[in-house]
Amino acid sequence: MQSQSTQSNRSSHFSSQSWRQNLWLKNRDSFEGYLFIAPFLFVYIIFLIYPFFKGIWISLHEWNLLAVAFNPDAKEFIGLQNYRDMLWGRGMTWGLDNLLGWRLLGLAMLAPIWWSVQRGALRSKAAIWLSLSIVLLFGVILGIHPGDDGRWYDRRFWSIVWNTLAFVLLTVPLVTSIGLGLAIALNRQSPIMALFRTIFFLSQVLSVTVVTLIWQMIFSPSQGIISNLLQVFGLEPITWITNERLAMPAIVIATVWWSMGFAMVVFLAGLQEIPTERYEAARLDGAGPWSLLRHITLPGIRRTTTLVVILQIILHFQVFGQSHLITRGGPNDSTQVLVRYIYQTAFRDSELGYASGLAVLLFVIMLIFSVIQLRLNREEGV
């Protein structure tokens, strides 16, 4: 008996430890792949994943940067305030007075509606739905109102928000038309070509801050290169930067020339993925260069073309340093733009809290941006 009991502790002894041994041959490769990329997903979240959710505690405090260095129980939780006060207002009230006359015109919408009803034009359910929303709305949403000490949303938020939808919508279509035009016209093998890419690289190898002193220096209304040429034929010089019709299209332009060498090199890789056999069945059935670039080059680098534009978006709503060092964000907010506005709303006001709120919503923003053009471009089978 004692015999057989060894033997069979021995038998389950083996069989966990060969059962041991096969998941670890088993998961051999997944184990090995973790440790790999665990350097890389430490420094990822301390850097990256931790920041973002330290922000969004941020700012649902009342958090002064300055108070909170010398004393760490300075900060105050207030929950969304920061977002209500940047959306909605604060001291709001509400008054039977506000508005009184729009509001007494539209409570006035209620007779007709039900005159309707009593002619058979419009059945009683829909009447009840549109008198309910006009109750609402009239008397009650527009009695709010802010009181003595209360402001609207953040006017100066909304507009710079404008300025960095307006340099978004300006650049990242001129980035990636020009950058796919070059990219088609110096998708050639020779020498020649290869130095083109090169020049129409470099650019995207400069600093922030080299570039603006660079376009500061061609748009000087003194010594430019624009100005002189514009004296040469007689014309005034233009004061781009000072000018608020002109500081965002110079703004504009600066960062079209510096980030058009990225988009030809993606699109460039993109193109030469292209099999040249359909290029050549193509202008066998007599095919131009018009049927060539819509019915083979624009359709073979679709994702191509969802990369960069994803990428344009997400790198040109983070715009800083052009604004920072070319124009200081003027004349009178023009230029402006949201990084800027949560650096000096962080940093020059100490307000951190709300300068959080500020970032978290510009994240947002980038999200539903990128979210839609994933989603167009799966309904056109990329």
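Superpose the two forms; the largest set of C-alphas matching within 1.5 Å is the rigid core. Residue numbers count along the first chain shown, from 1. Only a predicted model underlies this, so the values are computations on that prediction, with no experimental measurement involved. First, how it differs from the form predicted together with its partner chain.
G288 shows a C-alpha shift below 2 Å between these two forms [criterion: core-superposed Cα displacement of 2 Å].
Comparing the forms between these two forms, the C-alpha position of P249 differs by less than 2 angstroms, with the core used for superposition. Taking the rigid core as fixed, one finds a CA shift for G89 of 2 Å or more between these two forms.
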Second form
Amino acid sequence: MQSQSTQSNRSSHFSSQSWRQNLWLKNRDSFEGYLFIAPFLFVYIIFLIYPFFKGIWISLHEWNLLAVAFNPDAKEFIGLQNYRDMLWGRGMTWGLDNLLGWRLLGLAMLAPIWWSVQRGALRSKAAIWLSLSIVLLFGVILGIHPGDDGRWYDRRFWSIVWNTLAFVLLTVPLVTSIGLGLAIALNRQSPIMALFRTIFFLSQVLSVTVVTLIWQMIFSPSQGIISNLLQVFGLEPITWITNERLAMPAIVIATVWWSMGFAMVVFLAGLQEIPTERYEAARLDGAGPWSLLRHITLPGIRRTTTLVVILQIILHFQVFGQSHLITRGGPNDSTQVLVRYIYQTAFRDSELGYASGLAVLLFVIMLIFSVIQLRLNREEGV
Amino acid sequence: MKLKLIRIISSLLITALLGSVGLSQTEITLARFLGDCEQAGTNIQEAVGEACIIQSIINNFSEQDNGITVNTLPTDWGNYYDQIKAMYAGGNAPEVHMIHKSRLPEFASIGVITDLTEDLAEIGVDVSDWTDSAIEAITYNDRIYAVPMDSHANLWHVNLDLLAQAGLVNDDGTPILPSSPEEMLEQAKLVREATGKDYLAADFSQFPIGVRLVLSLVWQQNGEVFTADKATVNTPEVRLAVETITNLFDAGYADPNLNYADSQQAFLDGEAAVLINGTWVVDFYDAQAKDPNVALTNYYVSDFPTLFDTPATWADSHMWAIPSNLKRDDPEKYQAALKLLAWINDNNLDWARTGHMSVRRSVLASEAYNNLPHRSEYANTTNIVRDVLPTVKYGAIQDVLNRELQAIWLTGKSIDDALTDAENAVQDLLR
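Okay, that is the form predicted alone; can I get the form predicted together with its partner chain now?
Below, the chain from earlier opens the complete complex, with every other chain and molecule after it.
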């Protein structure tokens, strides 16, 4: 009894000591941990966190690039005025029929969402949030527009946002599906396949300047490959770059060619994670190629797909070189994208404050799309 | 003992430092556009074309025994001003850089480039040798901010063989050019019927050459696209100028889809009778016309014809500036930079060989200058040069006009809509 109590005393004494020791060890552990991440943290804070907040700070100013560089006091704090100039206009009204087609299309997205809930593929809580945001965006926000004698403060801003969005909506599914198709087709052990894999990945290695040069040559109506081919068949050359309807497809094609190699490689890695036994078992059960793709391959690379899609979204919202070098944003602003607009505002017009505001907005848009994609995928995973 | 050692070491260090300074060259960095010329060398007289002539002038200076080495930065035109401004903003502006007359207000108004007014005489630059328009070009608020190098303008580059087939060449060998929009359409029709070729080519889809063309036609009607604080883009004059061009497109006598390189190639290939481009290509086209492999053989250069009341053609000016902090922070480099500008000014005749118009009275009066190829054919251009009013928003305004004009001829945007949008956009910029 006594010995027991002594023991327990001792043990409690011991445990308190070990607790302290643990704490010290833990602190030391975390100290060492911090030491290990310090180089990364240092770089991260200096090159990402600090510039990010500095950008927000600049966006609250009237800030002339040259003037402030020459005299740091030449900036003026103007609060949120840059954001007002960007997002708002004068004489704004709300109308039921503004952008009616797009809004109906957006609202129609409610149907598949609730259909997914019925099938149990989507939780109803998520569906409610998604539906609410769709109703808010397409039902209410897109109804706002300048009245008869009003106008947006920045007339070009919304069409440029739309161009950027259109570029992303065209590019991301194309890159993802072509990358996946190539990966499935080339996922075999043979020297020929390895050669093809290398060939398809090669374009990824090129810089944007080289890619745009190549495609400028291909698209050129007077000397390009495409127009030469067409002339063989007696057809008129296509003016890709100067045609309002073809300019955006042209830079999308160049971009898909450029970045499908990366998607392919990531998908190849994902495909090799899927155990071959699953395919064998499915084949024994009589599954055809379509069923294999639908029930084994696609579920097996869901995480890979999310990674590819989110990386592509983030990458392609920042499209610049293709628009800047191939079409110069034209014709008639049809390929003018946000980053090129930010670049021109900052460097051609020296309006660093407004440009920073645009950059902050681009960040918000990319964040929204990435979060939606992550959420949807998590839902599907459940 | 210790103290002595320190003294010895420090004196050694100081000698080493001084020695290296004494031996080393003053290195100055130069930014320009005009493109690369890798094999420029130092022989100025043998160089042909803008890039090679200017680089040989720079190389020659750098190689001289003057203790100064010049380091030329990449020379692309596309993003030149963005790069220069980024360098200024980053605090590492080049010691010497090129600038246009049209961009001078933007830099001079903020004070980032040096006021050279007092310092030109002491390096042997004679201001009184510069033409009045050159002095006007380098002056902001009555102070001189740059050393001028040329005046350059839009010209009509002519394929005489094509015009001759259409019967549009005088007995003295000069081309018959239009004196009204209607006459231009008639002549274009004649060329098409006689040769099957386009009448006119120009870069209508890339650089603002189309803008400069329209501006010239507006000035010829005594119009303007903006005054000090008011955009006047949506006016009958601008509309008529635009229609003068679109009539050619509509009739199929010109192709708006050509960019700078394509339009130039079309002219050299003998696919267009007239090319609208600047003074900077005269010696290059002259050399091309002598090449038996090039379709263009009978090359002629003409002043921009007067289609309306007043002769006018778009013009600008190349000049050289020095950042304003250099004089204060590094007088040695400042002196080196000034010497380089003086050297460039000394070689003005060779720069004019490109086709540009000289800014020096002594050069303009010289026999060598007046005997340059084709020079007499566009001698009157210097009297009809025009540009928009000085503005710090020049780059943005030019891009607005280029965007809206291209929208008209490339996307079928109505002239009314485009001119209204352009006027609003320019007004926002002038605000």
